[in-house]
Amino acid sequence: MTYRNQHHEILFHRHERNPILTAAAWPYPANTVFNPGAVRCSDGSTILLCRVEDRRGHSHLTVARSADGITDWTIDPAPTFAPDPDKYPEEHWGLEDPRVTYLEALGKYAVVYTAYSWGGPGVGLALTEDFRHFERIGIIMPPEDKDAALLPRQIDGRWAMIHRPATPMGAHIWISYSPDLKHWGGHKLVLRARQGGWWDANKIGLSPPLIETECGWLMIYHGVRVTPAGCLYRIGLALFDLEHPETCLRRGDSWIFGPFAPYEREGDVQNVVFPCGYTIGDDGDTVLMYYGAADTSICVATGSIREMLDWLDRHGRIDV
């Protein structure tokens, strides 16, 4: 069945397969899997680094490796990147919500991850080769703080970050830089919730992380409109500077993709699609954009650099 948003085009096209991971698939007792990270290996699979969530309902992470990125998953037979609450108390109630990407200067992907604990969540950074291995950094940004992921190099010689900070004065997307992976300042808002009866008022975040293209960052980022039947995740576009990312140089002001699929209206929580990672195939512009749908399965969808660049063009304006 096809799903058009309100201009009428298809910028995403979910996959027939959906959903591709279950629960159902797990080696090991979980409630849900959803919002994962994704890499596309030099042989051309694809991991995805997963969150499940046990039965208490804490959270962390598993990977689930494919040759295709769609079909016959192999997964990690017991949780490959798990909460450390001895060492890191700001885990105590799970890792959630992974983005992932690689820093070829240091020749290790990030994976920057959302800490739960008493405290609220907060932004966590560890690194690995492999996905079997993660040297953790830690809370590099206290709570309330989440949907964060590094771009995959340096701007003026400093590692730069998107995040999401909340305050009672709304929840917009920020970006920050540091030398180090280890300190970070220079905190800089570059995109704002918008309010009122807009799809992505009041409360925004980063999806997947940053795509780099010759017109600059695209950003894939999730509003959430609070009705009366409860809150819906919807997605929508936005372009930034390559030098400098924190100007907006447009954003689309209607959403792209939205739940409408059985599985995206029905799960654990209602109305969502939640994207946190993609991987582009061999012609550069092809994306496979995985997300969680409902907070209860993982779900893919196929669409196009140049056509999300060419929709921003025609229907994007400078964020004011």
Ligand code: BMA
Given for the second form:
Amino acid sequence: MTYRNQHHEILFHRHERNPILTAAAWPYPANTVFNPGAVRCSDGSTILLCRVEDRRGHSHLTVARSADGITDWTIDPAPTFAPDPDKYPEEHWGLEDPRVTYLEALGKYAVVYTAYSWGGPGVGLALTEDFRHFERIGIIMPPEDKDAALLPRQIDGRWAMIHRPATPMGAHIWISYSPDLKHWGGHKLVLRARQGGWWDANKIGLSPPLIETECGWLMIYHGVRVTPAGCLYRIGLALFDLEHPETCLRRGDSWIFGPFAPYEREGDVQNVVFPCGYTIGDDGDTVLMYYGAADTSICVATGSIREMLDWLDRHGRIDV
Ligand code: BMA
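Starting from the form predicted alone, produce the coordinates for the form predicted together with this ligand.
Okay, now the whole complex, with that chain kicking things off.
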């Protein structure tokens, strides 16, 4: 496409093999696969916890493993973490959009997902050590709330979670704290959706879990622009204080990544890029950002933490 001005910095580079996973690769019937959480294992291999939508329209989560994080995926032969609405009615219409954080203090991964209940989407939490067995903590934020992820360590002795409740005033990003991962409080609004013509007006949400850097917690978030032709899901950056993560230090004005490639523009839901996970390379800087494209396939783009921080330094401003 040559008609589009490209005089902006490119912070994320699409992999030439995109999409790296589609429903065609699935070992059992699936409509679409998208919005995966991601983990880098100690042996350097990658686990993606993929959202799989079946032909009822309900989603579950399935593990795909790869040595290089790009090719040769081994996909679990059946749903890995499936809704169980008889026991857990809050999972009535499925499990969606997992974000995974390793909690070193517990030696466990926290999987925070959208539980689609009869009352709307809420935030669910499960713990796992091996991505085979999952211990459900249950719903930790009632509907309507989603786009949630835990911070990897406690802040002042409390676990912290970023999430996105929706209210008649819009859908903004909040932080909440917990002594035990079960009881949550200390709720604070941390990032507001802008208004009017902004790319991130009225509705924003956390994308993958925060990235801990020496300058602060780096947030990759999505903004939703409503147009007569449908929504545009794009990605922007913000930075939060390391010890006071409710304090936003900088926020970029422009989006940094948006639907452009044909596989992001066409699909079940057109014009969507929706990252839920990343892995960080051995250099401690290279980010492989895994995202759902058009609610249809799984893609990856490469970026650099240093470049994102540098961009925020130059283009970000203190959020008001
Ligand atoms: C959001 C979430 C995502 C989805 C996106 C675009 O609200 O539900 O799962 O990818 O919409 O449809």
